[in-house]
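Listed next as structure tokens is one chain, alone, in the form predicted alone.
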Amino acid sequence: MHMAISQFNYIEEKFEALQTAHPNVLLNEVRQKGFQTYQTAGVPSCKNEEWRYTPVNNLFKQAFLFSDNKAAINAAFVDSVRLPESATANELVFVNGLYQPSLSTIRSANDEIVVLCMEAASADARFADILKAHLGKSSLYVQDGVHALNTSFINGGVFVYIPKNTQATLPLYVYQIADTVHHPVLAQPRSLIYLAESASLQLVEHYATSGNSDSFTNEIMEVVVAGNSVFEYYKVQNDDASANQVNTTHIRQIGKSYVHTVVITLSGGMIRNNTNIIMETPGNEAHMYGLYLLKGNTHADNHTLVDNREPHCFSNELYKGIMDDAATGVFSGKIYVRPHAQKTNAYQSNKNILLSEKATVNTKPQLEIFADDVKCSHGCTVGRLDEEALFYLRSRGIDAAQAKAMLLQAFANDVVEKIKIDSLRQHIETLIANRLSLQTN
């Protein structure tokens, strides 16, 4: 199993206790299937090609504990990590992977957004069939033991529903908080987001830590987008060096729809982001952007997947990385074009800059095309700052540090400008400007 026996026994005991303490016909069945996969697959090592550059099995050598839902996070701490203009957003707060209604605020009317804990949604006649049809579908694509472990412990998760013909006027901010004041924590947030026909939603995820112990957040967010709907997703990772994450965002376009994702990674420990977009209907459109601006020993691994299952779909993907100190960046992008998916247009690009001799990047763009009438391309670059551009700026009286920062900010801006929420974009621009001024002093 690639982990200490005591840790495996602890996980097994916790699973059996969860199944007994929180019986739920639907969730018990999903959890049981997840645990069977976890037992069979185990935790992947670097011998697994999908985890070749990210030693996630090392995390399982630590004594992470599950949350007892008695975390000491209060409203004052939530206030300290809120995003700009949060007073005009709906806010969901998770602490150690468990949804906290008392710390969350839904400002929209009930006819605009429905938020229920997953246990309540599975027992609600309006939504039980949706959960039964869509919960756990990400396991068809992500089949390793880490993903299965989250499914094994679905508890305290959230179901979000945007009704038909509803454009959510307020964005949805999701705060993932790790409370490590007393001990290292294994948090496993789970959510299912469903946009009915002709609906829209902007969703932002933000991560924060209280305490000095290590944390491991193993998250799965499944999103279902019906016909004529628009879904925007933004992830902001700017956490402590002790914060480790494996996040899977699995988006299924079950109707002709539009999806727009931006992943910003600035700091943390070992981070793995799986961003999957499954195009299940002709004419789907998706745009995927990512920026990993890393320093120290931060390790950020971005795995993306676009599965073109039907014809006439379009996807555009751009991920950029800047690595300094001993930081490590990984990009692995896959585009599948199924035999039936003629007239597919799919583009993928990964560009990287290394600022130090110790910084590393591993990049692997991939195309698997089984149709003959498509337009697809991919490419990657790895290099250093353009010396000619630096010389040009220096010749105009700009000092070396400022010139370097200007070039790096321009490089990053290709991704940051894709953030459509003005206050969030300005917040990220400020974080990046502060980071670059520190890097170049």
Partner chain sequence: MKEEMEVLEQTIGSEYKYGFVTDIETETVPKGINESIVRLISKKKNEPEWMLNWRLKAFAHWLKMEEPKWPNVKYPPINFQDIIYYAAPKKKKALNGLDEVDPELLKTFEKLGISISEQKRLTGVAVDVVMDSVSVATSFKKQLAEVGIIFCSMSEAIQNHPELVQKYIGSVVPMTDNYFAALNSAVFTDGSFCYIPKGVRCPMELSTYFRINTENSGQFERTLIVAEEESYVSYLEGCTAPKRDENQLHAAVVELVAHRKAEIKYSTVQNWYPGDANGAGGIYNFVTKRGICLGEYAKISWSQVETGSAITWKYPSVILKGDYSVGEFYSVALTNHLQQADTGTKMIHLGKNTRSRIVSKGISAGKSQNSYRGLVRTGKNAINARNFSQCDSLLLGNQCGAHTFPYIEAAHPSAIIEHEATTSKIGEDQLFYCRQRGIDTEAAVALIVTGFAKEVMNQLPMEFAVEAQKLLAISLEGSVG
Given for the second form:
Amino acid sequence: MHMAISQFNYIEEKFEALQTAHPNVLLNEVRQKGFQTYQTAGVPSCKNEEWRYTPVNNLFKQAFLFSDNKAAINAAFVDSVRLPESATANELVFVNGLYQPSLSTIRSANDEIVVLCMEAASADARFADILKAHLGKSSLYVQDGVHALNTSFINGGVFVYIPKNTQATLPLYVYQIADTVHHPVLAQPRSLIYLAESASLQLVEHYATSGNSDSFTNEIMEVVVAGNSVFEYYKVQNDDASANQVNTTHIRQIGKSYVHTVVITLSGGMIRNNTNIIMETPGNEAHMYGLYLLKGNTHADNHTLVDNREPHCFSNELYKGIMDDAATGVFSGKIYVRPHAQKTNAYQSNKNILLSEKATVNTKPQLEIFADDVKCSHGCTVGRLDEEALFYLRSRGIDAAQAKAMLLQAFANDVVEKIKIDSLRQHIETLIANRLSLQTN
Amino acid sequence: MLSIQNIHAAVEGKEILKGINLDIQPGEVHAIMGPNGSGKSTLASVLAGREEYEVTEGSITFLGKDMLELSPEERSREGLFLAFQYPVEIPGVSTTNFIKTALNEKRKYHGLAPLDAVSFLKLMKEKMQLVEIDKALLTRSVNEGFSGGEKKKNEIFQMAMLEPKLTILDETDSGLDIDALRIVASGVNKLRNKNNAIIVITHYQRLLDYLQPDFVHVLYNGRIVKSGTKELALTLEDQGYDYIKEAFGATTI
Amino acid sequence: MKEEMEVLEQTIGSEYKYGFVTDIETETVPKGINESIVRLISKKKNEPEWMLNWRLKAFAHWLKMEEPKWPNVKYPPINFQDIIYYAAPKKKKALNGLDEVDPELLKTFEKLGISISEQKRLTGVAVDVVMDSVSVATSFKKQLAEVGIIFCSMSEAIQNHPELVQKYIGSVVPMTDNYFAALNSAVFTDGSFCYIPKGVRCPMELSTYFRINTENSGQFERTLIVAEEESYVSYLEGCTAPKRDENQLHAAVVELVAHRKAEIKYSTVQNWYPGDANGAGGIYNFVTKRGICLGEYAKISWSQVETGSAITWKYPSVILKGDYSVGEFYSVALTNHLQQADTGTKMIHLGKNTRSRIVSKGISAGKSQNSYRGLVRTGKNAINARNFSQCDSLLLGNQCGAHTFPYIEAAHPSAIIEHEATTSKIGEDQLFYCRQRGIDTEAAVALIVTGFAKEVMNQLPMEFAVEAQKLLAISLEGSVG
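Having seen the form predicted alone, can you show the form predicted in complex with the partner chain?
Up next: the whole complex, starting with the chain shown before.
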């Protein structure tokens, strides 16, 4: 049988092979740094505070293999995972962590969006400096071995550039597909998204699996948002129980800008999402939403960070969870206010409902505040459905199951309604209605 | 009692008062009117000593003392009372305790022993009747969860307790229904005497109907552009501030 | 109406006034820790074999442990070999009564405002006084004994009530619980023991006053309170230490056991020397406090006002094992200058229909760092568990920090847990409003802070509330620029 990926030689050999087979001055250096961190930090256990509730080290005991890029995903399979209204979207397809230009479609004009392989971008005079300045900055915040492992293997990733003064008219759909037909797969997608000044972008990431073996997707997406730009990010996780992921979306606001994120987790294996928003200039605004509606044995862990480095920033965060069966929800949110970041307004709320005796939720909302002239608050609840409301609905002739479904849908909707792409929102609403067996008229 | 001479004041470098002159004698009621942004509330803040307001020129003498040399609390203890336009909430601090503290600080300043609990309660009872304030309010935290009317009544109640020599009512009429306005105004009238003076800052005539000011000043663009008797207020009510703006707008810089 | 301001008026302007040293002959053991020191302490206290063995086991375990790194506090490494683990005021013979207590000691405690002579008693408060390593006096023993209450020093309890001590010691905080608890288990020197028999409502407040006097000594006391079925006790704890430039270690363990329908109310006013304005000296306060509600309807309530210590690291906790049991935690933690506090609570819900409530008010001033860290856990069988937590932080000045780290772990669908936290600075508008009414800035800050902390202050017994308010005002001194 295959060996566990944490067997040191396997990763070391793969790393050496990559560095020699795909030499690239810039990438080699970033990868080298990542590999050093991986070697020193190692794979975190539950003793690591950031991984207290998510035993990611268990994944490293499994026999995942690096993909050889010979995966046989065809256009028909891509069709089966397409999001609604994809005909009016730009679509990027990744298979086992590697960008597949042949399966991808850019429908916008050339001057509205630039999509390049990371390797090509690093050699492109227009973008080399951007890559140099911004690729790998997430490592300053996420310093564990899992994150470093992705950085060690930056290869076949993608660079997306939205030029100055471009209001990207089409949303960008990114499909992350794991092909596990032949063996369990470790996929490590990597991307850098750059919004130049006064640009806008709606980005949707969607995950799917082909095959029955387990997968471990260890993804990093770095987003850089320049002044006067608007970035919307949507993540939809509705994958097989065999699909595990650690997923970092690291968004830096390097000019006064607006960021809006919605993360929807409906099913999967062990899932960890790090959603970080770093406010590097004064006056930034960010809204973060999340819904984890879990069943079976799905374990979903949402870690969020808002780092207020400069004054006058605003952030609002709402994450909601519904856990059924033996599912586990984890939320850990941190609002960090640096000494210099006066007049910060930051709010965070996390609400959870447990539906089953085997379900669990662990939540840890945190405030770390070093400036005095701030208004920050967080609230967190764990509870059950409102019995009064349930009774009220039943007294109007709605049966108990329907009444429960309606209330859960209403609970979830506070997050779902924040999706600003209509077709996507409707799609999620349908998924949720089906999940809850809600009768729709 | 109060003499304001050529006061210029700025906030964050922006000049708002551009040379105010005003003399107030004991027993007088002065109304200061003017459109939004004319500097009315700035004048109140400067008199009370808010630190964000920088006095760049001029002088203020209050009861023979250089008022600009005094801290806000010293001005208060000397007998200046500002009824705030927006009284703040102070959670966990009972109104009674707050007023008692203020009163005893003032007594200490004037070399008097603090009031004992019995005398204090007696005084409170007396003043409560004067301004028709509900006793229950006084056991609650300062202004916390008070309605707009209750907050303003509480201001007048504090005025009654502290017996100031000069009171500034900063838009005390704003946000009050007719009954609350009547109660507040009659409270103020009961507190008037020949030894104290009142500055009424307002936008409208209606409070002045009750208070009957001796003088009315129109503040516009940081200056008093017109002074007169209470008839001036009626003219303003009649013609609106546009007439002031037309008459003085062009001449101001 | 409490006379909050009168209290403040009297006290603003004074600094740490408990910083004096008592010149009294002291018996100490050599510096450092090793097995023979542990044996020596046990021998000095003439302990039975089982107690010595328990200590040795704890010591062996401690050697294998590492100092915890997770608290949000920073301090240079502690040299555990540089501490004196036993220091006791010398006494010539066993005391028969308070009359025989060294007059120098009595004076010390008079100075601290703690009267141990029964003639000048605090109304209805029985006091056990612990100086450095040993209990020096316990008042009202006789009156308490009449209703069957045992209130004595831990040393006496080991001699006179070994069966009770053996049954309960380490039952709530096992010797292996954490680094400092293990150290305490090995070297604890004294503390208070309190036993309330079934159905007895303790007729007075019980109180222990802790004082560190000797230089370079650590204080490792251990307190054990057992409340039998349907009994009630309210217990107060106060502490001070002289001003010294070196840091001193205080690593105490407190264990509370509440049986069916028993109630224990434990209040602390912690005023260990916090160090000076530049951060020199001060007590390292690493304390493990935990109670267990063993039976149905038992209730344990912790109230604390923490103003002292250079570093505070403590999480008074309640294990809610009995069905319908109740845990409460009310805390005011004020840090000024370079103080650091990482404090909070744990509420572990195991039984059905258990309830807990957490109210934490943190005030940070100067260059201090103040963290709330709390855990609410509802177990698989904790049907209908309820928790409500409110954690508010107030910042005075722009060089301090306020941090909130709540952990919520829910494993039953019937649990209802609510946590709210806010952080804000003292309002400029509030300050100006007070000043316009003639209240100067320092008094206004004290007034606003007292108001902010009111919900917790209201939980304290009357005598303590007054002292606590004084402390808040004193500790805030110099925090307003």
